[in-house]
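Let's start with one chain on its own, the form predicted on its own, as structure tokens.
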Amino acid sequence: MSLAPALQAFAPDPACPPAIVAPTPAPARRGTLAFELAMRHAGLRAVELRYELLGDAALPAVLVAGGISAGRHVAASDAFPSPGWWEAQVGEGRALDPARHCLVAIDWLGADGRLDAPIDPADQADAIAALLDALGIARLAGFVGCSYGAMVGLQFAARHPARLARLVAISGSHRAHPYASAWRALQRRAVALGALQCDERDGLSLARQLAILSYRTPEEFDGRFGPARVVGGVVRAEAEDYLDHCAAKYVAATPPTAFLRLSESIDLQALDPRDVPVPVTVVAVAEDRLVPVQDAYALVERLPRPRLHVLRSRYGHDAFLKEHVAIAGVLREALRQEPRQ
């Protein structure tokens, strides 16, 4: 077992700059899935999986997802050319670059408010061996997962790895820490009183805002916001405003049935690490208050081919999307390395 542990310092804001999105000239395409897939609590279901793959369909190729709220467009291209998810570690010349690899994305089961029903993570996995069979891809040659991303990707390990060569799992475990699971409850009873409200949006907005506070750390708020004011004889804490921008462009792409079987199925991962036999960097933070570093430590001791890194970061859970340089050396390290046999 290799433990290798990379920390960084608390990155000032300059340090993470926004990524310039210029459209890779990489071939794009898209398309949808339709088939049944035996979903682990709700039975027999008739699902569409919708993907995009970025770059040659010959090269080899790598899975690329992110969190509940990410999709299949990680990055901007020719043919689709508005900003993607990743932008900072896809595109030519990057972490994940189109040129290296053929990279496939997707929207997760039940991304679209359709599928009401129980979603574990195994079904997740599933559902992509079932689109690699129809792409007619294999073998992945890795398989990059941030947070949900991440967990989908350890039962995609253990479930399917004679079709994958090795997984980086970046904040996110074999298990949802069960202080993790009940902030998401009080998030998903925001929803359900927005409901009894005839406003399930309203509570989809404060269950977004709550969840923003999980994701990120005291630090960063301390460092990024000032004292509360009186504004119209009320009292608002500064941080306001910046929640309200990012409940309202969450509300505005995400249906309410979404979120709440997406953020059920979060808490419905359950893995023995044992059951992994293929090499998984495992990239955990030590200010992630969803995915406590105890529990990475954990995943580790237990994995049977494992590398650690622990990074430092104020940007807490969101550091995979904020820490630029640091989560794109893991990567370059992680999908150069030939799987030890």
Second form
Protein chains: 2
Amino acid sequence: MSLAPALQAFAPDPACPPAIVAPTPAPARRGTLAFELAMRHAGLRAVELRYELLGDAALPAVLVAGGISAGRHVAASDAFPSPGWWEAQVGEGRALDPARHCLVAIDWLGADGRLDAPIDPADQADAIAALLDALGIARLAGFVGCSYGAMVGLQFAARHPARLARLVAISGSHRAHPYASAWRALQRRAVALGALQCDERDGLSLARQLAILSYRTPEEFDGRFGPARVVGGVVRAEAEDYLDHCAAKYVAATPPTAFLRLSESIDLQALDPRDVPVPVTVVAVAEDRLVPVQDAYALVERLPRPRLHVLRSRYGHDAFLKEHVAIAGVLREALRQEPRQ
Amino acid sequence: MSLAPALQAFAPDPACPPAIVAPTPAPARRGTLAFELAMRHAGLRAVELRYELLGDAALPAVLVAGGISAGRHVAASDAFPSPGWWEAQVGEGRALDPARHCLVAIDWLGADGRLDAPIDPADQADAIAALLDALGIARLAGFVGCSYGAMVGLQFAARHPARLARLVAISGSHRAHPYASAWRALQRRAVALGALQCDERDGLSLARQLAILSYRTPEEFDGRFGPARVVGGVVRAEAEDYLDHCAAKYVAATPPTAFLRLSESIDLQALDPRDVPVPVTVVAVAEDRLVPVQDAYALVERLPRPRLHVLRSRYGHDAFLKEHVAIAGVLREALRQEPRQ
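For comparison with the form predicted on its own, provide the form predicted together with a further copy of the same chain.
What follows is the entire complex, opening with the chain shown before.
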């Protein structure tokens, strides 16, 4: 019984992060880098990049990047004890161990809602390169990207191949699938519909709920929710309470402009896998409704140095936040670590 | 080249009905039945049921029912020459031939937007039984239902088994899947979001676009739409033009209350397949994202007298509007017709 809270702490919902974590004793520091970035669709812009380092700066560096709602705080530390978005994989003895690597993570360009312009995943990759310059990191031992982070990782590997030993691209591909793009476009329309009444928060809430559906699977919902019921003269699906709960947390933390511009950014992903010379471990999920496994096959067919893992998971696109053992195994193999005794 | 318009006429998009059809010469008549209906969640209500008959009333009767946006006009006739929603299957020499059967179809209870109450699929079934009484039809030779129409058909077969020889249930099941219910709940929230600014049409448009995504598949969108582009400083998915076009037609024809109450009605579907004593031909589509094929398997496992056809279609839930040859084959077999020479 006492295991339940701890397990929950290692199974963060993307919209509902865990409340209880064990901070890693590794050193951590944060900073903000201000510089000018030549953006693909928006010209030269003054930008600020917020970053966090976890682990000794002398260790080999690994960049860790998640989805558009993830940021620089990947795991709790003594310095920053609030829960990170990837507690299950990051920490002492875990697959991404700050005792072995210096883990580098950023808040995405646009995440503060102040950059109101089209942001290409390539822009994020170039911003990361600028950060590595500032930090004196000539070459990353690895880049572990999930979802949007995998898209940015592929861009980084294509644009800055000399600075990367290996990419692990989890649930992200060289393109945005047209169906997924349509789904995201409708989420942005929900925000626009809310904005018409001068309240983007209601629209953002609906957008987030739509996004959650795309991250998950019918199999999960079927195991989790029962039939709809008539409540007060209207029909209510049982999942609505869960969706409300997750969306409220998201809306409290996310500027609508940040959501809009980062959602758009996913749709701008366009890259020829043949232009990625570094070794890439591609991790796909058969049940992913957002990044179809077929796109992972197409990616691997064209990458010069690929390695493919296809996982099965009822959590679909969110498997990287849920399938702890399988993801840890892939990460350890890719980063050539032995499990600790 | 000259075949293109005719083929298009037989491939109606649910949101974009065809403009060109060949009216069937069969007799057709319309009427409205007013009566009191004991509704499952709304008590006794005075209702009006609009119906259309196609074919001689002396022929064996077959009830034809489609999705929540389909109605009583299934095919063009000399009397009512505008295109119907199922031209590909209904007409002279087609699987549902008004020279062989008297085809009966209704506008769903609630479709006019005036019945603002929870409507159970069982209510629709009971309304159909009342209509058959009024028309003097003791027993249907068949009930062919697609999507919501299949749900209502199962209810009719369970509640009025003596009045039905065989049900053909296409892409509809004995329950609403919890994931699909959540998807529909969010569509209803889009309407509510629009209503906050006293303009339900914008909300209904977004709801319809979300519904279309659920009816179709990534495979279709991938073959049909290219990558997103930056247009005027924002990112636009290529499917947005199509979705706009379809939604505009839908919004022009649909009262928001009708959409809300019929969308809810799908989510109220709850029936024990063991209570359906009549023979049922179940048609499922492997790619259906709204009614998972697993639910068709569960339905068939529990029906006393089932027959199952599983189709493959890139059109997913909308296969009944697109896979003309496969659907016609199933209908002919179920209604024991030989193809005409």
